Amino acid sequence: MGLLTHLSLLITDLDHTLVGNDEALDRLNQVLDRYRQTWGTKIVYATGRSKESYQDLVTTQRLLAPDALIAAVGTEIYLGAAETLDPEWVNKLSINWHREKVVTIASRFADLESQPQSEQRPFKVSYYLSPSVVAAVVPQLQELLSQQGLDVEIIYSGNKDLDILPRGGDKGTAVQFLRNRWQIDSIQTVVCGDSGNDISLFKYGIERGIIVGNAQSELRLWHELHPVNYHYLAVADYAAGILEGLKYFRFAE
């Protein structure tokens, strides 16, 4: 991988990717803060958490203020310190999204356990599902939703979380949306993740991708099935894995 002049955009998942090793997080923050001052690097957090849950995390973790927050598995975008959803993103996801119909169809599956109300978002319906029945439940659920004309994505991650989103409402599409808005080249962009709901970060463009060493099996398997030279599987865990990946791509000193 050749030397790249600068990093314009870094997008990272939070739990078990950026967060998990306080000492490594502090070191990474120093690097990213230097990038910001030198190159104007934009930092975006892409998380499964709601904005409220993200704000709870901020009270316990030393996180740099992001230029944007992608929340609720990609279905919500907040620019800067904005408290309201990006209206263009809302309009995009509203097309052919019928949340009540999704809930009604999903209620037919006894194996789907509804997640707490705090995790139910305008463009996300969330359940717990045992990995032992995923192979049986997900295809049936997808078929029933399709039969009703509902164009959705089903994302399973962490061996327990199942999210139903509007088609194109995932983290990866949100990244492409922001990158296009900011006119940032994909080769000057890095994405980082650890679990199944991060797969979309790696599958749409040619951004440099860092998979941290503690990544879940579903992301590791996807990486094995889709090998490319612009994705890197780190040895180190959490923020230390991101630092390792930045060095591999010649962004970090």
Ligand code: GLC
The other form holds:
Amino acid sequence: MGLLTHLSLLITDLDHTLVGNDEALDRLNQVLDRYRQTWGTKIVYATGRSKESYQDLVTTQRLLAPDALIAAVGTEIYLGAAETLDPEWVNKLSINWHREKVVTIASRFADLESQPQSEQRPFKVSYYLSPSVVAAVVPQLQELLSQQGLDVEIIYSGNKDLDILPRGGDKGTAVQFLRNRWQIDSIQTVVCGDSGNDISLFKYGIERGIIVGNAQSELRLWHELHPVNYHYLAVADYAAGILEGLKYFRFAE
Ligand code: GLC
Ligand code: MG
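Output the structure of the form predicted in complex with this ligand; the preceding block shows the form predicted alone.
Next comes the full complex, and the chain you just saw is listed first.
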């Protein structure tokens, strides 16, 4: 592993990024497991799913146990095997977040269809929205929420899911929080994603970023508009795309 760059932290989205090709996932897991043993590399999953929904996925996929789970689009951080939320993160997100007011305002939009109760979280309100009306609905929603002094992020993913979160509650901010907590350098950190709720992973720091080949249009477009040499758009899909990116950045052979 002489010429390789030392990988200290790998953060990856799950659905359609890490998960999607079982054979490639097994190959990547082997590499990561070896790095864990050699370098103490930390592995973090950053998912839109709730913790419960993540646990459903764990029963059907061969996933390594992560060092932390970032769930509900960034709004929930569980360290190690902890069942409870990181209290410092909860305190940060609680400032100026008024969930009921957000729900009341969003309910004025007939095009917003509520997601199941399991995906409605303390710091995340989630809907389905047709791509044909996104351009009309999102600016109006943003405007109404701002008028009420509500500082939120509206995130559209996969041409169907719309999440409303407290500002600074996204996956990318959660990654900065964990990096600080663990004192890990951004240039030894890799982030991987495929859709709109992953854009924040690429947006705040100079972590090495891998966009898998099967990425959704919203992330591809963002990448085209913000080209930097520390982001890599893979040709291969899912975990094979992550492996390709690790090689590109000299984190793997
Ligand atoms: C996951 C969540 C859903 C969210 C979507 C996009 O599918 O379950 O609530 O809207 O990710 O972030
Ligand atoms: Mg995804």
